[in-house]
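Here you get one chain, nothing else, as C-alpha cells; it is the form predicted alone.
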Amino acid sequence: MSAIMHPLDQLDPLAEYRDQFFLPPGKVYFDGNSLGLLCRSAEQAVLETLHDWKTLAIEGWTDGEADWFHLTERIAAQLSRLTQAPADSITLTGSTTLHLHQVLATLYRRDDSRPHILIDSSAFPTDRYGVASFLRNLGRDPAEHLLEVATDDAGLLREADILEGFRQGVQLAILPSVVFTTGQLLDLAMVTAGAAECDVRLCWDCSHSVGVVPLNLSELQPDAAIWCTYKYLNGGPGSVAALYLHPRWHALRPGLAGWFGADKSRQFRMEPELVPAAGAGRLQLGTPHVLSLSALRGALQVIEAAGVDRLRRKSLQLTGYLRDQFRGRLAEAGFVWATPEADDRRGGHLALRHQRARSLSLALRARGFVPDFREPDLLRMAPSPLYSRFADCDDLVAAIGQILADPPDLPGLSATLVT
C-alpha cells in the first residue's frame, strides 16, 4: 500500500478520526456500505455496559451510567439531531425488517379503492419480502396488489416514474432513499412532495443515507423513515434498527404492539391494554437490545462529532477523486458506470459494472481490498470519509489495473450475503 502520504489526505480536516477505528490488519477495507467498522468509542460504551451487568445485576436497567431502561430515547435523542427529526418521533426496536412490518401494520389502511402498496423493481429483497407477506396475510396478492416502479435501461429511478405509480392506486410507498445497488440518490423532496400531493402514506428506507448523506426530516416530513444502523452508523453486525414516524401519526395505535411501547410511567402496572407511550415510542415492541444499543450509543459520538455535513463533504470528495481515478487510469478496461455522476444524485458509494466483477473482486481481496460484489456484474465500493484515504483510492486503482493486466486463475465468488 502506499507508503507516501497524498496530498489530499495531508488536508483532510476528518483526517483525524482514522485512528479511532479498528482497521483490519493488512486490509484496505471499502465496504463501509455494508458493515462499517468498530470504533474506540463504541467498545467502551459495550465494555462498560458489560462492567455495570456484571456489578450491577438487574439493577443496571435504573442504576447505571447508561440507564438501560431509557437508553432507547437517549439513542433516539442522538438520531434526532443527525436527521434533523424531534426526539419523539423516532425510536429503536429490532431490525430494520421488522420496522417495515411495523411501518405496514400501522400505517396501511383497508381502502378497497386504493389497495395497492408500491416498491421498485430494485429494492432490497426484504422491502419485496415483508411487504408481500403482509399482503398475503391480509387475503391480497402480492401479484395484483404489490406495483413496482421499473428502473431505465441505465439501471436507474426516474422521479416521474415514481411520481406516476401513486396514481395507479396506491396508498402505501415503500421506497430507498438511496438504491442500494448502483448508489442513486433520489430526489427525496421531490418525491415526498408528489406523495402527499396524491395521498399516498411514503416511508423512506434511509439504510444506505443516514451518517453519510444529511437528512432533514422535519422539513422532508415522510409519513415514516426506516434505517439499519451497521453501515454509515458504524453501530455493529446487526445493530438496532431505527424508524422514524411523523408527529402527524402520533396519535395511531401500534399496528403491532409490546410491551415497551407502553408509557413509561406506568409500564409496570403489567395493564391488561395497551396504554401507548408517546410519540414513536409506542411502536417498540420487546426489551431492548441493550448490548447492540451500547455499541451504538458509542458509535453515535463519532458521528456527532464529525458532523454529517462534513462527512458528506468528504464522502463527495472520495467517491468523485476513486471516479476519476477510474477514467483516467482504467479507460479502456470495460468499466460501465451504475451510479449517477452528479453530486446531488449520489450515495455514500460508487458501483460500477464489469463482466468479470466477481473474479474481479476475489481478486482484489487475495490482494487485500475489501470491495463488495452483487449479482450478476456490479461491484461495489464504499470509501468511508471516517477512515478511508485517498492514496486508498489510489491503491485500489492500481491494484484493479494489475489484476486487468495479470488475470489470476480464481474460482468464482458467490455474493456476499450482508447489504
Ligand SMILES: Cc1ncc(COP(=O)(O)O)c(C=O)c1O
Second form
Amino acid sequence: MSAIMHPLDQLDPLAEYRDQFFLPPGKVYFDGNSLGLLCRSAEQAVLETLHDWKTLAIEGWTDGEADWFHLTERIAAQLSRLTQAPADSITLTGSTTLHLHQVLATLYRRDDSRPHILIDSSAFPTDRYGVASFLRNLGRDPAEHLLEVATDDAGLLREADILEGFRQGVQLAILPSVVFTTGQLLDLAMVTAGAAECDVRLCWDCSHSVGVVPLNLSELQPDAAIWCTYKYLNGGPGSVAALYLHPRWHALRPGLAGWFGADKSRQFRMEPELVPAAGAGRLQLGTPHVLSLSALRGALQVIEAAGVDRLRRKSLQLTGYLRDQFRGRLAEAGFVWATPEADDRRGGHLALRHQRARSLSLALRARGFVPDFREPDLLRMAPSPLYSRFADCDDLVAAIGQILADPPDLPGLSATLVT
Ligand SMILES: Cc1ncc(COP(=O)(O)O)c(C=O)c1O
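Counterpart to the form predicted alone, namely the form predicted in complex with the ligand:
Expanding to the full complex; the earlier chain stays at the top.
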C-alpha cells in the first residue's frame, strides 16, 4: 500500500466520514452492498437504548427521550427525507421478505381478471419464493401465475420487455431498482409510468439503491417500495427493513394485520377490531425491534449528513475509477463485465464474471480484501462512498494482478486463473 495519499482521496469532500466507521482491522472492505459497516453514531444510539433499558425499563416505551413507542415513526421521518416521500407513507416492521408478503397481501386483488404477478428472472430469491408461496396460499399455481421477464444475452433487463410483460395478464409486479447481481440500475421513471398506464400495481425492491442512489418516491409515485437497511444504510446485521406505501393506498386494510398497525392514540384500548393507523403505519405488525431500530436511527444520521446526492457522486466516481483500473491493468485477465457501462445504468456496485471467481474471492480474502462472490462466477465489489478510498481500489486491483500472476495454492485456482 502506498504511503502517498491518492490525489483523488485528497480531493474527496466525503473523506471525513471514513473516521466515523469501524473498519475491520487488517481488512479492505468492498462488501457494503451486503452488510454496511458500523458507524459511531449507530453504536452510540444502541448504547443509549441499552442505558434507557437499564434505567427506565418499561418506561422506556413512553418516557420523553427514549419514546420507543414512536421510534418507528421517527425513523420513518428520517427515511422520508432520504427518499423524498411523505413521512406517513413509510414504515418499518420486519425484514424485506416480510414486507414483500405484506405488499402482496395488501395490494393483490383476488377478483382482478388479470391474476398474474410479474418478477424478473434475476430477482433476488426471496422475491421469487415470496410471490410463489403467496400464490400457492391462494390456491394458484406459480407455474401459471408467476411470470418472469427474462434478461437479454448480456444478462441485463430491458425496460421494453418489462413494459411488454405488464400486458400479459399481470396485475402486480415486484421489480428491483438495482439488480443485485449485475448492479444494473433500471429506468425507474419509465417502468413506473408504464405500470401506471397498464393499471399494474408496482412495488420496487430498492434494497440496492436506498442510501447510494437518490430516490424521489414523491416524483416516481410507485404503489409500494421495500428495501433492506443493512446494506448502504449501515443499520446492522438483520436491521429492520423499510416499506413505502403510496398515499393512494393508505385507506386499504392491511393484508397482514397486527396490533402495532393500530391507530396509536387508541392502541391500548385493546379493541377486538383493528382500527388502523392513518398511513403506512397500518402495515406494522408486532412490537418494534427497538435495539435494531436504534442502530438504524444512529446510522441514518451519517447518511443524512453526507447527503445522498454527494454519496451518489462519489460512488459513481469510485466504481468508475475501479472499472478503469481493471481495464488498464487487467485487460487480458479473462474478466467479463456484468455491470452496464453508463453512469445512469449502474447502482453502487461493480460486478465481473470470471471462470474462477470463487477461488479468486477466497484468495483476496486471504489477503485481507473483502469483495463478494455470488454463484456461479460473479465477483461483486462495492466501494462505499462513506468509507472506501480510491487507494483501496488501486490496492484491490494490484492484489488481483498479483494473484493472477502467482496463483496461491487454492482448489481450482492455479490451473485456470492464468488462462
Ligand atoms: C434485492 C434484495 N431483496 C431482498 C433481500 C433480503 O431480504 P431480507 O432482509 O428479508 O433477508 C436482499 C438481500 O440481500 C436483496 O438483495
